[in-house]
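This document opens with one chain alone, in structure tokens, the form predicted on its own.
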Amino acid sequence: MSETNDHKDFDVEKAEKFGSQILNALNNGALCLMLSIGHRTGLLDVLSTLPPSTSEGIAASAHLNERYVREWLGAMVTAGVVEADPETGQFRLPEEHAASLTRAAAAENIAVFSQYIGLLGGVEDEILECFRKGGGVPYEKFSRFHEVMAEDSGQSVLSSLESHILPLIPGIREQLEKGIKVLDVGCGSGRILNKLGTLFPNSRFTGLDLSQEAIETGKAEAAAQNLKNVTFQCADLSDFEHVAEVEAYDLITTFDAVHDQAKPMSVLKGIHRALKSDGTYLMQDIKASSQIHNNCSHPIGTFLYTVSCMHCMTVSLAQGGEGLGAMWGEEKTREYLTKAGFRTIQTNELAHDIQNNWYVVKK
């Protein structure tokens, strides 16, 4: 096609429509920045809490500088978070928008995720060596990455574990207040085995993660509430297939763990392994099509394929795996769980969890 019917092609709205929808990204990337500063300082907290008030009064309000508060009030004013009186000086949060960016809004505080956002940016040199040389980034290069996935997981799983997930299985509270052996793979910070063992004391809770951090944390946890019924095990699940406990467990769960492992399918064979023949296999995964072009309409598809690259895909190809990634999808999902030898999968969906899928999976 020649330059002349080239420029007469080029759609000028469709440009200048793109164009304004990049620099929306832009203002929304700093926007996340900001967030995650008004999260972790309590910053947001505080402004909900506050009637009207001025920058000095609101720096004072959570103990912080004047000056990084006025310039933070800049973002929040300017993204339309926060709403400014030019006559008196004076901020304001709206309990619309509190509601979205709390902590007293639980599961529906976004402010949370928004911290993922610097916390990737801070590894974004050793991607960009992987884009050019392959490879991955360890766990270790992850600054705060457990502690921010157990706040998540704490809005995102504790908060309904009782009233949501539970009874996404027959019976499995009876079984677990009787007295049940459980696992969870892919522990993490072991908040949700924690809580767990707290809630069912005549159950014995076993943790198994890669990360001695994490496992540190957990046994903290455990060791300051008294459970004595909960353990934590620093462990590599590459060869997991082959090492698990034959039929060992009532109930083995996973919450968003499978698809960072180096060797998914060898982590699926050993907990079918360790599975007993009337047990279940709880697995909370990421709520995605394993197509792209399905995905399109997803309401965070762009952030989440952000983190899988990010950090799911490259942290499993940093230890020589299989680099699956966070959107591998519902339909692989049922491709490996079949192969790995589970004959019934159940797919559940939250109405409040946009994220996740809850499979509840027997042999």
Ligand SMILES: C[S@@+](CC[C@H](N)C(=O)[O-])C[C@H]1O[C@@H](n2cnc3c(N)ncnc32)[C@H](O)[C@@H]1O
Contents of the next structure:
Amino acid sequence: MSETNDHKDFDVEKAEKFGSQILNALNNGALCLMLSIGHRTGLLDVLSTLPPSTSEGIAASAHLNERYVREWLGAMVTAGVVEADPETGQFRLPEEHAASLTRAAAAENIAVFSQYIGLLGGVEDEILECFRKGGGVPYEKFSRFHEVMAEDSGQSVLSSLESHILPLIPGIREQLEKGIKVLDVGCGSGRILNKLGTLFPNSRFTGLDLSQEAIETGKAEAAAQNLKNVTFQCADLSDFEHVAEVEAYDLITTFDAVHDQAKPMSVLKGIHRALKSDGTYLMQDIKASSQIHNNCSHPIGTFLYTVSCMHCMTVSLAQGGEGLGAMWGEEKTREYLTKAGFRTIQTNELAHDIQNNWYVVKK
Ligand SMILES: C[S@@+](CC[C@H](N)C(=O)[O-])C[C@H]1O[C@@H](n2cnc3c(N)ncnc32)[C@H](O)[C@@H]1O
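Having seen the form predicted on its own, could you give me the form predicted in complex with the named molecule?
Up next: the whole complex, starting with the chain shown before.
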């Protein structure tokens, strides 16, 4: 095709629309960094409790430096998060906005997830190197991963554990009350397990994870709550299919913990081996299709592919692993579960959860 024809086909309206989309992306990327700061400093929480206030008043209430707070407010106002009154020089966070941005909003608090943007930005240089040479970026390079992950799952899983998640498995509440053995694979900092341990004192809970740091956090929280029925163990689960205890557990769980393993198939085969014949495996993993084109209307598709590329996939590759990635999708998840030996796989979706599928799996 000649150059002239190329230009003839150029859709000016399409180009302008796309240009605006990218400008919005620039603003929204920056907004996420500022929301993360607003969450971590407590500024968003403080603002939600204050009447319209000046930057001095807000900074004083949040015990922060006024100059930084004023610049942060600039970003918040231009993004439409905070409202400014030019007459009085006062700022306010409308309650309708606070409903998605504060700790009081509990499970609805999206500011928690904005932390991932800065966290991933922290390893950009290392990821760039991997684009050139392959390989992966190990967990140690992510400064706050386990902390943010614990906050993430602490918010998104814990809030619906009793109301939505446990009811997915008929009769499990009664079994847990009576006393069963439960294993959480890739338990991270163990918030979910410690919560289960508190709720069901007659059951015994074990958490396994690669990260010493995360395991120590889980142990410390269990000790602080005087939990005697929860134990944590640091373990690389890459050879789990060979070392897992045989038919030892009534319930095995993975919360967002299979796709970033070095050897996900070995982990799944290990879970199959460790599960009693009438036991249940509950698997939370990303709700997506294994085919990119099917994910175009995914509400957080871009975010999840980015988290995958700059965290889930790369930490697995750094272990010499498979690098499945967070967006491995339901088709592949079912394929892996079947290959690992499971016969019944029920996919559940929770109305409030746009990110995950909840698979109830049996031998
Ligand atoms: C996305 S995090 C989920 C943590 C936790 N289940 C939660 O929901 O908060 C995945 C976990 O898998 C663990 N992991 C990754 N590779 C592993 C391996 N080879 N052996 C054991 N655990 C591993 C990580 O340390 C991390 O805690």
